[in-house]
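First, one chain by itself in structure tokens, the form predicted alone.
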Amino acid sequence: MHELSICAAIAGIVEQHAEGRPVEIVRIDVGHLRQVVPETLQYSWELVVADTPLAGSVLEVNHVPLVVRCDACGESTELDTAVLRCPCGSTDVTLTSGEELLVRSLELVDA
């Protein structure tokens, strides 16, 4: 369950940005190489942030698909699984999004 420490590492990266600022919503791109479960990382994030000033804040994860360029044939595929082939048979292809893990925006509390 590594959606954790992952969280841990999130709350850090909000509290230094906040900078004591009450914080309502958190929002995260997670990509789907990440192998992290949505419903998971959000009941994490309620258990790492309670009792901290971040208590009360939601986390919107924000799945982002696994998605190819093939280098032979030129399309762009998502695709279901991790196997890195496009649909034209070619394993020539450039990773174009599914690697993120990255806090997109935080919402404040309107003082």
Contents of the next structure:
Amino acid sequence: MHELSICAAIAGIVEQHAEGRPVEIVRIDVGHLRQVVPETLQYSWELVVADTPLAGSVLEVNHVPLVVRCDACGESTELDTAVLRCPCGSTDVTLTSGEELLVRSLELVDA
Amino acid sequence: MGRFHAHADGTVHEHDHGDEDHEHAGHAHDAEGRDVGDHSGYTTGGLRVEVLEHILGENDRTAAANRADFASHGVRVVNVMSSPGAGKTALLVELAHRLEGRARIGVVEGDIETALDADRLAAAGVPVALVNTSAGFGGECHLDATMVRSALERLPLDDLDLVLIENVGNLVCPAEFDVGEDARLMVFSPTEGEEKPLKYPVMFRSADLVAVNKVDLLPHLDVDLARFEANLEGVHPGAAMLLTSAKTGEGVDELADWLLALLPAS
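Return the structure block for the form predicted together with its partner chain; the form predicted alone was the one displayed.
To see the whole picture, the full complex is given below, headed by that same chain.
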């Protein structure tokens, strides 16, 4: 349940950027390799922000696919599993996405 | 003042806004910087604030402070991680005996509850700073940089060469949190099954060394160690692996040597 810690960290970042203005949506990017369960994260968010100025805000989780670039054949491929192997058979690959854990943007309530 | 913002394709830029609505590079803002066009596939009527901050950034900054503090005392730090019951504590007790006279070690003991493991290590003559994650941390299933920081002043760092951080037993959460370590040791017990690297890739990918512990049990198990090694190689190409048994002592000298090799040459 590191989702609770992650939500506490998100709340801290959001509070700094919202500067007291009411927040409607918090958009985050979560890479495929991050072991974060979106439903758990959204549930944890409700727990963490209850009784704070962020109560009622929605956490939108954008899943970022796992993509590797093959250093042998040069192709980029989206992978479903964490076994880092290019379809050409090479394991000489570089991760180009899939490890993101980022607060991307906030949507403030339209005043 | 320039307004920093990002696009759905990942490009990030900054530009000044005049007092007129304008459009560029496929999107539009009004004079206040409100999006009036579709910026990243979402449209609502509110004001968007671009943030682009790493969620664990605060933890990482505290981890960097821990790392700097350890380094200023000339101490090397190893984060020891595993599932519950893989044998971390037994291995650390064995290592404490074997490192006696060769390196001065201390332990940060992370547990959700109890001082049971801390007591076992203290009995081996090692300075121990216990962090119970249920006390003030909400029963966390991992150590984070702030928790390790809370233990720093309870260790005699000037009298130590090596700090071993025994993380909370868990194959998921500890891997996500940098605590300021120099290296990561993962302890795996073959009773867990050879498929585990595929199920917990983040942990296995983050390990500098995987100690396959309890190898004395192998004759009694159906586990396929070659398969485990292939799975480990799949998620972490080139991963270092060592067979150990805290019970028979197999591989423990080699593990001690691996730790000693992390220390600065004296």
